[in-house]
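Only one chain is included here, represented as structure tokens and corresponding to the form predicted on its own.
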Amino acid sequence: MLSTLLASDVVAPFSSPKIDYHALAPELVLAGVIVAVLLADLFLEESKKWVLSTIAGFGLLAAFIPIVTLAVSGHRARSMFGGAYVVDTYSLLVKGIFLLAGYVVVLLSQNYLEEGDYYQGEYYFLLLSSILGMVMMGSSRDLVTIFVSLEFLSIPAYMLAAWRKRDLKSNEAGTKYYLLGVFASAVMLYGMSLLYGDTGTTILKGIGAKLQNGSMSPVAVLGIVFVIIGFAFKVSAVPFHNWAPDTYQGAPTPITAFLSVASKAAGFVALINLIYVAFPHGGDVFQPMIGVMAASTMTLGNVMALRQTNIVRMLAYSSISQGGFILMPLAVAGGKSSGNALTAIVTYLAVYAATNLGLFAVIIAVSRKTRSGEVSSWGGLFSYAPLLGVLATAFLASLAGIPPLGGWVAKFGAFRAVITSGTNWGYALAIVGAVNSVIAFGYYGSLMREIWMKPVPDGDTAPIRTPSSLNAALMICGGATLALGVVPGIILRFSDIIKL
């Protein structure tokens, strides 16, 4: 499958007046699964609600099958709805990341919901709806479809963040996420209206053609700035990050994992679509803005993470910092290193998804025993749960960028992109990134020390029993993290051929 997709050239999209149902199969299958979950929830008895997680999980895998068939068949880029929706190798790759990440989140959620006595039907309905919005975002090449996809993925996420409705922290998490999300959407929509007013089109390619003469009007410049601000909130970039720590800590842990990986990835995919298709000649506008955000996001995220004693808040600031590393290549997009930048971003998203989801799987497993989210509760983890201790260390080392795990490939790609840009701006970002990589090891290393060197806080060395769904998630994420580091060609060759 990989070799066939790699061999397929991404040519100019072939515009068809008809709907290509094969190209839309992932979205159609996912929509059918959402309906199936909703209907099953109406007729199943409470004792059989566990079936819903099975339907959701197999449904996500079923939606992945058309992506494989499109790749095997030598899929050619297809443009539908007047260029507003494009299915190409790039969109297939990011859709695959979303679907597989969603599948792991379902595995993380299964026992969490059953043991917490939460409503399962509504939960999986909202989760699948949000994933459908992300899948749609991968193919969106129009301001309207981008906005619809964003709201499709965001509105269910607002409700999922406040899922523990009897918990004040969960209510606070959902409220903050909702209020700041609505404000960011309004700013972004205003920017889109300015771009439409200046260019007379909502199609991204049309906007790019209108803005290529090098003399952008102040209206277009302001539109670009507002649109980037709107998506900067989605990826929790500084100074639009304030919602993330409280939301991550208050939301159910599987949803925190979902927001930190899949939701963040969708925001970056939207930024890629806009910068590479609509603003390829707007580097003078977006490059300094994104560069400053990348440097400040890395630095503030790492410094704040050093001060945290709660592991979820630590990972919230870690997620902010990792977003800064992903923004680094975007800051030099549009120049001679555009190809390297696109490869670096997609690679980073894939590696980060596997690593961070795996670490959250360990958090869920450990908290089943400790009933605590404090870093100190991980003391002596290796002594009574050696496999979890090794996996947690591997995921932390990957986030820190230590070979031979996947994180080093992601960070290497990001640094390569900014250095090969040949600009002083790129060199400065590389220096800031290198310093922050050292700082980040401070809190990743402190958690490793708790696992290996500190005593068990309460002396309870009873082994941790993990359900089969968590074991499956740990196996998938651990295998992917190791494979992407040992055999980086798996993802590097795959992402090198994508073009927009």
Second form
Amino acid sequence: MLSTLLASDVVAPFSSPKIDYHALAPELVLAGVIVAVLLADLFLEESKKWVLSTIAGFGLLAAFIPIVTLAVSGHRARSMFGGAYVVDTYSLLVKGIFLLAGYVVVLLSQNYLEEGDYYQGEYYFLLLSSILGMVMMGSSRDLVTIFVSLEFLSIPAYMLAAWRKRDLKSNEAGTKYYLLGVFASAVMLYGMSLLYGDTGTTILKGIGAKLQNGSMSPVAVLGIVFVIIGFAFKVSAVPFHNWAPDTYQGAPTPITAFLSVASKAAGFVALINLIYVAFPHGGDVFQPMIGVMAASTMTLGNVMALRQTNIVRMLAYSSISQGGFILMPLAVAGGKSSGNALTAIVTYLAVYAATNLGLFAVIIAVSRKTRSGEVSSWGGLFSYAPLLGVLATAFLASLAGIPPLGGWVAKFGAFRAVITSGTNWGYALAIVGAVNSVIAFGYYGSLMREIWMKPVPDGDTAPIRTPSSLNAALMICGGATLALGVVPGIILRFSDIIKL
Amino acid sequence: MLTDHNWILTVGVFLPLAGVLIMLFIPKEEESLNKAIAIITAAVTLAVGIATMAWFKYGSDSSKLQFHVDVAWIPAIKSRYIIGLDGVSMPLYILSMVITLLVMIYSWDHIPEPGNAKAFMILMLILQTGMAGTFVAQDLILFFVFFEVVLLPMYFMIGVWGGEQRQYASLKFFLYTMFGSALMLVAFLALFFQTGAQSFSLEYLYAHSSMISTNVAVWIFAGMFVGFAVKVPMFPFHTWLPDAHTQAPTQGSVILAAILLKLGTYGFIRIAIPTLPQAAVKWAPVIGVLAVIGIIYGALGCLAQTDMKRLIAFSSVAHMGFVMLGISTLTQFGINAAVYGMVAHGLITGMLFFLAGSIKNRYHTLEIAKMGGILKRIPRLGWILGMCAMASLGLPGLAGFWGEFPAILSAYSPFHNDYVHLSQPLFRTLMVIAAIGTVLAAGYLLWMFQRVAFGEASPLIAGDVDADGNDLHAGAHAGDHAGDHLVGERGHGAVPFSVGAAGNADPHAEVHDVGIFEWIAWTPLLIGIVVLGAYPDLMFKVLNGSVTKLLAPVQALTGK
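Got the form predicted on its own; could you also share the form predicted together with its partner chain?
Full assembly next; the chain just shown is listed first.
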């Protein structure tokens, strides 16, 4: 049976696809670094394991070089594998964000792992693999490629969430994340199979050509809904957000930072790819769905965050709520505000990455001294660690969207996108967003209050010593947060050239 | 283009940040050095401001935007760095510089608890940049950014250096203002898209206001209204103000009263009315009614207060009501009066908060009931208080009069042209009620002054008891017999002055009259109050041209 099949003409002789090595260079470099970390781990003595983080960090920066060369090479879009994998300015931009965010996470991890006595080689191996998955996601324009990238970035993350293996909470974090993540993958895969069944192709562009508002088969509608639900889990949108607080709280703090920023961003990138390339004419189906999700995500995330007393848990809900703001522009994508919405999301992701990673860097620095994750442990931070206090305030203000810090540009872009749509629906969403940005200050402000206005809880005012890697992370994030707010042009300038 | 000196506004706005940068490298233990650098920065900034005044072209040119700068900022969203100064912004721009410098000088020996002069001064410098920037911004997004920059420093100023309820007050202040500005931002964006998504430049928006249908404009105006009305604050958005003022440190109260409240009224004049004239006409009666409710409500609130600072805070609600009444008439006369009222209120109420702060500093309380006869003890401070109370109630010859009286008068004949007119009966009714408000103002201010300053010195003022009612003369015994100590049983002077035991040195020693830093900080304000009162044309001449120009879109309404 098999032999006859193989012998027949049905299977064309295999010919290797043409590969543009320059376009794939970032992925190839990363893959090389992953192997290097794994090999080095085998031969390094226990006392020299710190070298691994250096290899990982420099590897990520090295992968950034081809991104720059590709960006200046002048080719607008390099399409490979029959359109399944596309390297264009948009994908380069998000890849850049992933790599830099990954670099900061490596900086955050360095001392955390050494002092916590965790496995290092495997950790960096998994972290880099996950980042490779994200980088691939930026270019995926095919249902199968998207799925492979998604699993590539998720599976290492399940393990990383449980890295503090002696702590039950961390085990719970990993298990919960894994089970719900796999469930989401299954739902999404089912949606993808429906889409394939209806349109007969897995290439997003091909799907986009077939799906038109008003003439869609029920199967395709179900496909779109399921695929979006699958990614709603990934970006922890309400009502699929339940895993996030527990996972964030249990996971090692650098991994929490990684999940809340990079992994979430990857989910949004996948959503953008799908909505802009595969469903541009499916607005009737996804717009109301995403609109409702955006409004409820930002509201519920905010309201829940108000009641938290643990900083990481509070930030988990804050991250859910920020996710609602990032979803907001997607709710009007497909119409005349598509371009604005795309710029808004990419800008938001960049600003959010810089700000949130910075805040986690402060959390890691402060908890080195206080050994506590409670909000009250930050009391009087400004009085004994003024620099950390000011930086934390700046990051919180940025998350709250207060100029001149980066967050305002992000929020502004999101508002702008929904208002451009000119529909009442868009205005309503903008007002929900506006009200929510006020509620959010309730908890961002309460952290600021601890930092500035409360007494030091145990009277211990010894200054906090931060290792140099953490300092570097703080400086990178602080500088980026301020720069994005004062001269937003550095990110918004790409708005004209990122198109899908 | 250097002949235009148009670099000077940018320098004037951002110079305070240069001071901040220097101070970042000075350890906070160097208190005097930090203070000195901050004061020098503020002084140089003011010098730049004075140079701006000197180069400003008065006369018919005062209506033009001068020192105009227009360079790219965020091309992707069509927002540009456009700044300029005209007759309306100039007085407020300079006022912000003057107030910041004076407040800093006052801070030389008045850093409130819990200290840390460095952080305190840095926050004030950042505030100064935000305030000055708001008054020169000619692009909506730039305006919004500056408008928001002032929020955090003020939040920390109240929250860290404030009174007992500081955390509650600071959060309330922040949430109210943030709510307003979030809606304001949505309104700005809506305005941008309704005018063709071409530019955020005010000049462009003024010229294209007619593109928006009245129905839409009314809604956009509503968003701006909330944003600015919270800041003013207008009734019913005013409830953050008494708390914020009462809890803020003296310096915070002065800046809040003198400048921050004006950001709201300025927003109405500069942005809301000229960009949406068709909606302004619809909203004017609402604004007028709320303004007058504010006048009466504020005055009645004042009569009920027992705390001096809270009383002054409520008087702010009333005074800003007069300003808003002037604005709501949409007439050249009314808006001239309003801007005048803004500057006058800045000087007078700023001064009143300074005085309240100094009294609190001396007696550790602001309970009016416990005071009395301060004219006997600290006559200079008492008479300055008297003068400011008179100025505040609108005594002719002092600055307050020229804000209040013309504002009331302007309501006699509100805006009308051949096509559109505001309801005359309504505004005349408002005029009468507002006039009653001035009587009430005289009532609560004079009553306050009378209770605080006249008569025999009360036990507190005389230095016989402290703010909590403990008999200071019995200090030594109080320590020994804490249990059976009853203040009322001891006659004044029954026990000779005791020193040391309870930590109360000679109580009379700490109560001194106006000190040297207070004189330096206050004299310019007092001179301002008198000069602007005696020669109002000084400012009206500068204002008038610009006001006329800002009202041109309203004049051009055709009622379609």
